[in-house]
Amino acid sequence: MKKIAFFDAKPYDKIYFDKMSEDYNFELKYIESKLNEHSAVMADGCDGVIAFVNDSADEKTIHRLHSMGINVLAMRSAGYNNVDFKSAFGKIHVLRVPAYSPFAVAEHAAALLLTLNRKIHRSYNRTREHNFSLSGLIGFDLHGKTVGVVGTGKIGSVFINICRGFGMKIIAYDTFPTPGSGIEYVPLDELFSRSDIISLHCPLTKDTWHLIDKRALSLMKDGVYIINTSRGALIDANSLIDAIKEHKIGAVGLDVYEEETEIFFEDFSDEVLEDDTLARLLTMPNVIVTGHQAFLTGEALNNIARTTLDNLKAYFDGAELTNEICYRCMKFGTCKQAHHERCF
């Protein structure tokens, strides 16, 4: 039986992958920390590792878990700008979860927006305290609304079919256009100019790292909502904030946030918030922040283990590793995988 150490679990995670361990012959070691040079300790003896998109695979915590003989690290989430693939190329095989459940993330971008923009969360505060007034809450259609959307790829495209049943319009931006889809592909720039509600859809990589910024912000609508349920450094927080206090943004939905590492996941209710910047943000009425959690259902939870488990299982019997990423594929482009290889 193979001994795998899972950092940074939670009690949904152990409800999931508890109920199908058993059937890949795993034992699973369930860590509370999050994964980094300190704790990577705790996976000795163990024979591969499990993280999650806020636990740090940095160069060190990569060379520690390597001196203690693991070398896999099956990522439990879609996400991988953590993982210090430089570092492990050669010595940690890295696996990630590609898929889990693009509805969930999608429904919960449109949830976002559906809440900001008719002011759920503020009447929801009301009533409770039987206030009934109806005074600044009006919201506007979204039928006929230009929406446009950053990133075409699974969760994108379930998000352009919701949009759609709402009567929107649509364009969108993406580095690498799906053909055939009907869909009106516009430059980044024109994308800005003319759309009234924004949502993110795409990685993070050198190139969208603070994709919104002071510069993209001045392009867009006066009263543009914005929604991010990818990665939090696709956006400038500090120029967001400057942005909501000119009235150049109508309202912000995020779901992820730049320096969320140390706080999302995490209950801070009892202690004062360190952060400023997200401090700052979670004053405003017109801004939402949910902790990470637009990945959050139960078909979600469930693909996560399972894929999470396969890929575990396929490192170890020896068999082809379809969902690795490693330096090679990133850098070049290509790799072993390409011949139904493993990458090192």
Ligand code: NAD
Given for the second form:
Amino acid sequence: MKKIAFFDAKPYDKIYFDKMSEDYNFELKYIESKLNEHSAVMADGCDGVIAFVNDSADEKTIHRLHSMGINVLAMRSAGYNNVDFKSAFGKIHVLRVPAYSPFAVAEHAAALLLTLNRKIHRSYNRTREHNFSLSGLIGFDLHGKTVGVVGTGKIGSVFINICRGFGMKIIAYDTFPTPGSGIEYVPLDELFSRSDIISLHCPLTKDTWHLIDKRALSLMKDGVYIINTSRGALIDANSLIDAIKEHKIGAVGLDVYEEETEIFFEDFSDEVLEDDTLARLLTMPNVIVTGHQAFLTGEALNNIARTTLDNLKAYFDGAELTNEICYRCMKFGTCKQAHHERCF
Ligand code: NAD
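Now that you have shown the form predicted on its own, what about the form predicted together with nicotinamide-adenine-dinucleotide?
Time for the whole complex; same chain goes first.
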């Protein structure tokens, strides 16, 4: 039986992984701490590691895991910006869950948009106080508005279909446009200047870090809505706050935040929030923050558990690793994996 260290374990993870683990010959060691260079030692004696979006698989962590004889890291996420792939190459095979429910994330992006536009968060609080006043609750028809979608992969394309259902005009930017999709692709600056609503669905990379910064914000329409369910660091949060204070921005829906690692997924309701930027955002009536919950549907958790365990089984069985990723296949689109072998 293979022993797997499961970092950043939450009660809802256990429900879905425990339900399935009897189909596999694995013993899961649930660890509440996030993976990092200090906590890595808790995987000692294990054959593999499962990690999540806010775990850190940086150079030192990779080195420590490898020195304990661990050669496989299964990310139970689609995103992988927290993995140092150069350090992992040749040492640790990195597997991921490329798709578990694009619907979950796209629908959450739509939920943020609808809530902000129709002020549901405000009316929810009001009616509970028996305040049925409509002042300040005016929204706008989504029908006919232009939504700019950055990243038209799995999640972005589901979000586009949802927006089409509302009768919105779609424009998009992607470094690899989808041929034959019928989507109007435009340069990024044009997307910024033409969109009434901007929704981010691209990965966080060196190129997309602070994609929305002071300059980008200055190009946008007054009253623009910005939705980010992708990765926090796509937006420079301090420039965003400045633009909200200048009444440039209509509303912002954030499921992710640049400095979320030490905050999201945990309960700090009895404590003073130390992050002043996040605290400022949370004071604003036209900002909604959710704690990286866009993926959180039963269907998605089921698929995450199944694919993560399948990935590990394939690794230990010596089978093809269809969900392996390394810096070579990411950067050059070619590596041994593309030829149905392991990345190294
Ligand atoms: P995907 O790989 O299917 O699509 C990403 C798209 O972004 C691709 O079409 C790609 O060409 C495009 N892209 C890459 N670099 C770009 C750039 N510089 N500019 C514009 N577009 C670029 O990924 P997906 O499954 O649609 O996921 C998108 C992102 O959503 C993930 O990277 C992850 O960060 C985020 N995500 C968030 C949650 C959540 O719970 N909030 C859950 C899953 C995924």
